[in-house]
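One chain follows as structure tokens, the form predicted on its own.
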Amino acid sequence: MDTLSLFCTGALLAGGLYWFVCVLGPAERKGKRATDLSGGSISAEKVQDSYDKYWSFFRRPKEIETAEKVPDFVDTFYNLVTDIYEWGWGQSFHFSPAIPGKSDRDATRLHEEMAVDLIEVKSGDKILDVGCGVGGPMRAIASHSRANVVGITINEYQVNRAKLHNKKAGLDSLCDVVCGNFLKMPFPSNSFDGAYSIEATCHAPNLEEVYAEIFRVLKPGALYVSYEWVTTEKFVAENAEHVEIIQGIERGDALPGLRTYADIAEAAKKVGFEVVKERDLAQPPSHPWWTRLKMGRIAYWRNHIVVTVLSALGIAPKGTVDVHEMLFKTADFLTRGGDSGIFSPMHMILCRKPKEDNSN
């Protein structure tokens, strides 16, 4: 083989490797690349230890139920998974019903826009994103409504990522992000014109506590909508397979315990909310939300090869392979939960804070 042929072959292989690792993997071109995977705020040499620490919570289940332990538990989880989520899924860390003829990205955006439409905010209003992650929903909602969105997340790394994305999208004048615990939010009472949470309050050890905080910071008459993770009426506690699926979802998504669909409205009413509307958005005629997980199995194996190689080369932190494998197993439990109908990630509840607030 002559020199030119060798050069062309080498260039082709190098180009193919670059495409496989840096282009094919990312869910969004402006998000993470495989070569940038990290442990969030956790230093590279401590990622494996942090992963082991995360699983230690499940070896001592009573500690998960202790409210003061949960923030550290959730913060560790999001340090471990945020980059992988961005790389393999996108900047919106939630599900949405499939829409025929629409891309996953468009279906996600429409699902987010529906949330802000439900709370009836107008341009210039100040609204709260409870558990904002890296701000995918925030940016879609701010762009759609022109409201001023303030997001809160317990994870400092996500705050920095969200601010970076906001600036890149040209939405930093409408979007702000603070680091904090949504059980004790650093906002004055009666200060928001509306609020939403998209698959975030499932991390709260006590739903009433987070609902009470949201109630406190809302202005009287304001609306709040939440998409909640729940077990449905089809879940049977005595069914071993059902229990296995739900526990798999809890372990792989940093949940102190999934609630039943009947718990949601009850918690909202206890803190003073009026329930305006309640519906499981995963129910027909909605198309399955878990289709995207099934379709992503080939992408997982491709990404797992990439992660394994990068970890072996020392580019990705030790422990990244374990985290990625954990998320794949969790995706299987989520798919089984959707297929069987015992789990929904989008039980929607729309609430109003009474105009006459008698909570004080």
Ligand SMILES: C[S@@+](CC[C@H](N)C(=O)[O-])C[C@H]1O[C@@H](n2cnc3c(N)ncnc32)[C@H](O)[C@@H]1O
Second form
Amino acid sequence: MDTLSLFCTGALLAGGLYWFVCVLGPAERKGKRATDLSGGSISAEKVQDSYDKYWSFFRRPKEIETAEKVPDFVDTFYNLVTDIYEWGWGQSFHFSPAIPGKSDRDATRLHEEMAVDLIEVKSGDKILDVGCGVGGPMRAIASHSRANVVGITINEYQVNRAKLHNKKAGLDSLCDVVCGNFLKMPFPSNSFDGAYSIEATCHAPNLEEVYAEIFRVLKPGALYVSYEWVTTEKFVAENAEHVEIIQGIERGDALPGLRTYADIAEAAKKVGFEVVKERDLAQPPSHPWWTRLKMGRIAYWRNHIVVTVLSALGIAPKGTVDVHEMLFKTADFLTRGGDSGIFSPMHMILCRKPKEDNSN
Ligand SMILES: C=C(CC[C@@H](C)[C@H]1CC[C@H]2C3=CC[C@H]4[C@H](C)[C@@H](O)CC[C@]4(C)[C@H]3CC[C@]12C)C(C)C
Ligand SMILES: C[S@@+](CC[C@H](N)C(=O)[O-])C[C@H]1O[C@@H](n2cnc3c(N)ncnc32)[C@H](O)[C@@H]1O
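Return the form predicted together with this ligand of this protein as a structure block, the form predicted on its own having already been given.
Every chain and every other molecule in the complex is listed next, the one we just looked at coming first.
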């Protein structure tokens, strides 16, 4: 091979590799590159151990039934997955119904704006984001409503990511983030004009406990909306395939146990909320939320190769391949949950804290 052919082959290979990792790789727009994948607050050499520890919760299911262990288990999970989520999905860690003619990004934003519109927030109000992730929803909601948003997450790594993104977006004067447990929030009673939670309270071992905490911090008359993960009326507990799908979703998403759609309003009422509205936003005329997951399958294979190579080169922590594989399988369980109609990640409930507190 002469020098020119050698040069051209080398350039083609380098260009192809760049295209495969950086252009096809989704990180560019979303702030996370494959080469920056980490184990969150866990040091690189402990990622594999932490992943094994995460799975050990499921080998001894009684462990996660012990409510006080759940936040630690959820925190470990988010250390392991936060970078991969950001890299492969974006800054909003939730689903939304597909909207024909609109991008995933726009569909996501509209789903978030709907939450804040439902709680009738005004500019200058102080609202709470319960389980805020890295703050994708918070930024969309603050820009849309001009309300001050305070987010809480159990995961310290997410707090740092969210603060960084808030600053970059020029929204740090409207958005604040606190590290803490939503079962015991570091906020005074009657201090928020509204609250929302997007696909987060499903991590609570007991829904009543987190709803009671939200009820406590809301001002009388204030509204709270939640998008809940539930099994629908199509779920049959005696159907082995249904059980396999739901268990797969629980294991790949750090859930102490999925609730049924009927549990949601019951828990809200028990803690003193008035239920204003309740609707499964996944039901027609909504378009399937799981199309995006299904369409991404080729990208997941590409991501798997990228993660495997980076891990072998010592750029991504050991254990990242296992975490990625777990997510790969989870995507399949979630898609089956959507296709079969037995699962919804967007059972919406809108509640009001009564003007007079009748909870006692
Ligand atoms: C609300 C929760 C998280 C919901 C979703 C944001 C995530 C659930 C499954 C995740 C993913 C699955 C497959 C990954 C893929 C293999 C990888 O290459 C790129 C990232 C994924 C697409 C990843 C992205 C986030 C999810 C869709 C739960 C935890 C309560
Ligand atoms: C799937 S993410 C959703 C994040 C965000 N709502 C979004 O849509 O981008 C769930 C969030 O709930 C948070 N979370 C789970 N259990 C928690 C707890 N006990 N206390 C505080 N945050 C918690 C996680 O840390 C994570 O930020």
